[in-house]
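Just one chain follows, in the form predicted alone, and it is written as structure tokens.
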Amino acid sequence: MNEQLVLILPELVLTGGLCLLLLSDLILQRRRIWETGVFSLGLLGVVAYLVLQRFEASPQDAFGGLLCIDRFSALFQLVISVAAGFAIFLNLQQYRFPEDRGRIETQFLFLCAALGGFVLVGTQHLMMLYLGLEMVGLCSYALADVHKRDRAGAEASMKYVVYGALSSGVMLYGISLLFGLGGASFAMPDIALGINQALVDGEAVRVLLPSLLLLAGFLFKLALVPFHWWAPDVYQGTTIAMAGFLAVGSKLVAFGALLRTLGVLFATSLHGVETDMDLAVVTAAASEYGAVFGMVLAALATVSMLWGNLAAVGQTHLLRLLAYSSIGHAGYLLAAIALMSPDGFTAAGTYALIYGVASLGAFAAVFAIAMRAGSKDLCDWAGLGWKYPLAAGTLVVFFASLTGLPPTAGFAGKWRLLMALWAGGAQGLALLIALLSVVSLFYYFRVIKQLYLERPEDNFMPAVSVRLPWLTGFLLIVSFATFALLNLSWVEVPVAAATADLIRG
């Protein structure tokens, strides 16, 4: 038992820190927002350090396979740790302003969501997967309504809960069907054997239906069509910190869980994993099914890419624009997954990490400008690029990376994605992504045009005049990363190694 506990040391440390944070809110006579915020950031730093140690350890299973300790889980656990730290950091910055949103319970919920993400991406057990997804979801529902008396926030939170409950119920029904398919087992390797048998027997419908139902939960977390309706309203109605967490932490950890689920359930078609059955027969049946399921994913990706990018064109609220943009980027990721190949998974993982870096920077830059402008609406940002050159300049860099312009990391990541699609026979998807990148150039740089080419109001007065040195440092660091990661090996090598851990003998 002691050896098992050592394997999950990062999760234990995070759980212990959560308990201490909760106790501090009960014991302290007055709320010490900065002290608890620094404690939360320090806790996430320690957890991230412990997670990094997993890259040097061999893959192992803990507690009878309920949790997987490998490089793949460590990669996305590191992502959600950084995203939760980013959200807490922005909340501390906002505490400087009159509208105090930096409450201790907000920090607690971000840490709880991170813990749920650890479970979500680190399991090959469907019930643990569901519990992790729900833990992230419940914390997100509460955080979305952080503005208790704000009508837009309450409406956004209600829509989030309703759509979340719908997708969760559909996903749970799919899990129940897979439970039967796997011989009364929730373990994904056991279900994979049942899937292989069903495909060999010519009963592909028994596999396709539960697969699509299971996919519903992931489509919701990734804000993909047709479970995307909540995203624009929730992004607009909540804080910038929460919107950034949803766009990066919650989305990418769900993306990692989707990769693991598909990688294990359809291991034979992806990797040719040996089974007790005739390998040639199983591989042929699995490959045929993988092609059909890949077409379904490609159709969803196509609709999501089109909807996200075209709907973003008419947006004037910055958070709604970023919400529709995130739908488009999620479509890019799903397009690579639709290849149902190891190369597609690696390309998607590489692009996901680069998108995460650029998105965190974009939300931080929007925060810096919006707090001073007193508005997140584009019409109120005229000429502010000259008044706040650092925030506006870094926003140009982040938007260029999200568009995929050289010499940013976004260009390298999107090129890797396009090459994988082209080599995988999905030339149509590759061309569509290239065309929609031109569309994204229009709506991203419409913001830049407003910042630099429009005349500012003569009587403009900043809503706040507080200096934000820590936020300035964060923007500079992330801006450097968007150029440093142009050397794609820094990202692709660990992603490829992590993807290799999806299937183990």
Second form
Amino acid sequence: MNEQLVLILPELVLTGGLCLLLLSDLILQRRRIWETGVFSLGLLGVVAYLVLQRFEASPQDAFGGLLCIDRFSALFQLVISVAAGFAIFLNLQQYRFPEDRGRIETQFLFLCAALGGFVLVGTQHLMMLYLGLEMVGLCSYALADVHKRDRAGAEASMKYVVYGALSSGVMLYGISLLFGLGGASFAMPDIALGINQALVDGEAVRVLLPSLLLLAGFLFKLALVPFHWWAPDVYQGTTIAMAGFLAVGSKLVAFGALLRTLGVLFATSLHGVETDMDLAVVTAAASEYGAVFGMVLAALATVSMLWGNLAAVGQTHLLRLLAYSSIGHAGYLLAAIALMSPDGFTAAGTYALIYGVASLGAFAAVFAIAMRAGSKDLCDWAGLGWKYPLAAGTLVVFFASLTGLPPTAGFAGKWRLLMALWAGGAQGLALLIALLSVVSLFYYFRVIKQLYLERPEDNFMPAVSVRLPWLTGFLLIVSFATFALLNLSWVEVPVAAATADLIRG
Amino acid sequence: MPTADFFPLLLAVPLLPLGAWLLQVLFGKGLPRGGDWLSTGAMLGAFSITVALYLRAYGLGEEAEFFVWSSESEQGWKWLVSHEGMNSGLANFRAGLWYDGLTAPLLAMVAGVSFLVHLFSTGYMQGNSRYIAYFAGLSLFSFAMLAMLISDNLLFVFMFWEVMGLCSFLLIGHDSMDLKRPRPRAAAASVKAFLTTRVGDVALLLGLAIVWNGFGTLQFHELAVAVPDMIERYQGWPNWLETAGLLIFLGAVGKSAQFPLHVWLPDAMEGPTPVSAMIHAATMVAAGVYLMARSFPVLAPGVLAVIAVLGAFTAFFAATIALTQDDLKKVLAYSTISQLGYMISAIGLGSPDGALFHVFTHGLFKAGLFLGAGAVIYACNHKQDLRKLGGLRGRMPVTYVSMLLCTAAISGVPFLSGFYSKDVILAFAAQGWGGGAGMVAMLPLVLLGLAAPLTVLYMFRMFLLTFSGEPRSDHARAAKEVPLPMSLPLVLLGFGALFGAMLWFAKPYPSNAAHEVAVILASASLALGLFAALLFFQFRKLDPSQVAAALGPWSRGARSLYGVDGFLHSTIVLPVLALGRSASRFDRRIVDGAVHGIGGLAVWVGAQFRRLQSGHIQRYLYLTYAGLLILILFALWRVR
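For comparison with the form predicted alone, provide the form predicted in complex with the partner chain.
Complete assembly follows, chain above in first position.
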């Protein structure tokens, strides 16, 4: 038992730390938001360091397969740590503005959501998966309106809860069906065997229906059509820090979990695992089914990327715009997953990380401008690029990366994605992504145009002038990373290693 | 050679001027003296590094490729490299640094000349209304050239080549935006320079694309050993290698101002004189020769023949024009074209080392000549007409001595730097290309041999008209020696003209017989040219105008630049403009219409999507379940 506990040391440290944080709120006489913030960030740093150690060790299971300790989970656990740290950091920045006094619960909830993410990507067990998903979800519902300040926040939180409940119910139904399919087991490898048996018996519908229902939970978290409706409303209503967490942390961790689920459940169609059945028969059935499932995913991806990018075109609210664009990006990711091949998984993972970096930067830069300008509406942003040169300048970099323009990492990521799609026979999707990049250029650079080329209206005066040195430093570092990651191998090699662990069988 | 500590030093060489440029662009207005000390200091730093590297390299002697920092070693940059399975297409492009026996002296020369030009400019440009912009442009220019010299692949060479094109545009047109005396002609000249070189650049890019397709690499060391075994890849197009070579050469024709794209270089004299020194000696025009030297391994024999003849022709052709020019800077401009002809011809004759050797020595003495001309112009209150100068020997002794050394060097006086490098080229010309004989093989020798005495003649004409005799205007009479920041570069470059040839490691001569021919030819042309120049312009025994009259149409042709400018204007510029106008009409009416139509469609569809986003959670749930149902039905339909 002892060595099992050592295996999950990062999770234990995180749990202990967040309990301490919660206790400190009771014990401390007055609110010490900065001290606890530094503690939370430090805690995440330590956890991230411990997670890094998992890259060195060989993959293994803890607690009889409830948790998998491998490079794949480590990669996405790092991502969620960074995203949670980012959100806490941005929240601390928010307290510099007079109307916000801050709550320690916010930090606690972000840490808790991170812990949920750790479970979510680190399991091959459907019940644990569901628990992780709900843990991230419940924290997010609370975080969407943690300030309890205005009706928009309450509305956002309400919608998110109702929507989450809906998709969670659908997913749970799917899990229950899979439970039966796997011979009364939640372990994904068992279910994979059951799926193979069903496919060989020619009962593809018995597999298809539950897997689509299971997919619903992921679609919700990834904000993919038709489970995307909550995204614009919630992004608009909640804080920018929370929106950033939703767009990067919760989205990428769900993406990781989706990769693992597909990778294990449909392992046969991906690379052919050993079974006691006739391998040729199983492989034939599985790859036939995999093609159909891939087609469903490709259809979802197509609709999502069209929907996200086109709806973003006329959008003037910055966070709604980012919400729609993140729907589009999730569509790109799903397009690569739909290849149902290791190369597609690697390409999607690479793109996801590069998207994550640029997206973090974009949310931070939008925060730096919007908070000081006192408006998240594009119409009020005219000429602000000259007033906040650093935030606006770095925003150009991040938007360029999200568009996929050459000197930034976004170009490399999109290039890798398109190459994978092209090589995988999805030329139509590749062309569509290239076309939609042009569309995205339009709506991203409309913001830039507004920042630099339009004259400010005379009657609009930015409300607060607050210096944000830490945020400025953060923006500079992330924009540097956005350029540095043009060296694709820095991202792709770890992702490829992680996906290799994923399909170890 | 321990390469690991070379890397940061070598990288610092271009990054120093780049940093100076960035700081000046951002904070130039806040710095004392507009930050000229910043860019000059950065260049001094870069120069010191190159000298240190040079000295280390010198110890290793003539082993030409003693140090290659390619991306083979792990410290290069990889661009769009995938770890597996993506070995086709544009994947796996690698870039690294390159430093060898040819780079070492060239890099030091370029950094040194750039530094001296910066230093000279602190005096020459004093009081200019756009002082900061000037120095920023100069720094960026130096950065691009230095970065190009240490790139290990043709793509990076091309990128920095383009940066140089931009910088030359900015600097040639510098005076057009002068607040006190704007010069519209400078703007026209900068546009002409930009567009003319652009013609070559487009060809170059196409050439590089073909090379990439054929060899799968753009790295020098891989091209040097690559075998064009990809011919089957171009079924029905056996001449792709020749085509690529010609296209690349066309790029050099534009950049290095070879006939018929030489027309931009004389006009570029509209820029400030130190900029001319920069363009003619250290950067821009040398880039074309450098490109040809580096892409030499992929040039087919037929292409080499074209290069040799066209270069030699340009050398002769420009020399005859230089004889007829009355503008001090124009004479130097045509002399540059002529000397570039020598270098380009050397490439065609199979001696890229010789060509770069001449780039090196020419860089030193041509920088001296241009800065000297700048000093004369500065001293004579911006008068540069040879007919208005004269008698400056006593008034500007430092400039006089420096210009004399440089003029002697370009003329090929024995034991001065120009003598050695020109000697190599003439020797290769005497050998003929491919060792063949016959009229055509000897054509470069004839043309280059004719150009040699002409060079002496026009250079000493310029020199004597400027410095000897009596002053022919009040401005010349009032001239004084220039201040130290301007005279110091002249002195140093004078030394460079004197000893420059010793700094070059490798002096590759062909056979002894050819070498003897070259030495005899060079000495004879020097004697002949010098004799004629002294006769015409020092002792005034002969009247140049009578000779010109005797030559009749030829003289008139040279004076009118052989009508190349007018010919290009009527046959290329005007038709292109007409084509552009009709293309613009097509673009506005049809292409824009289509684009606006599609854009409008996207906006409309997006608006419909957003209308569904009503904000009512009940409707969201309906739509979601409907979507899920459709999805399941779709999947069921596919699985059957």
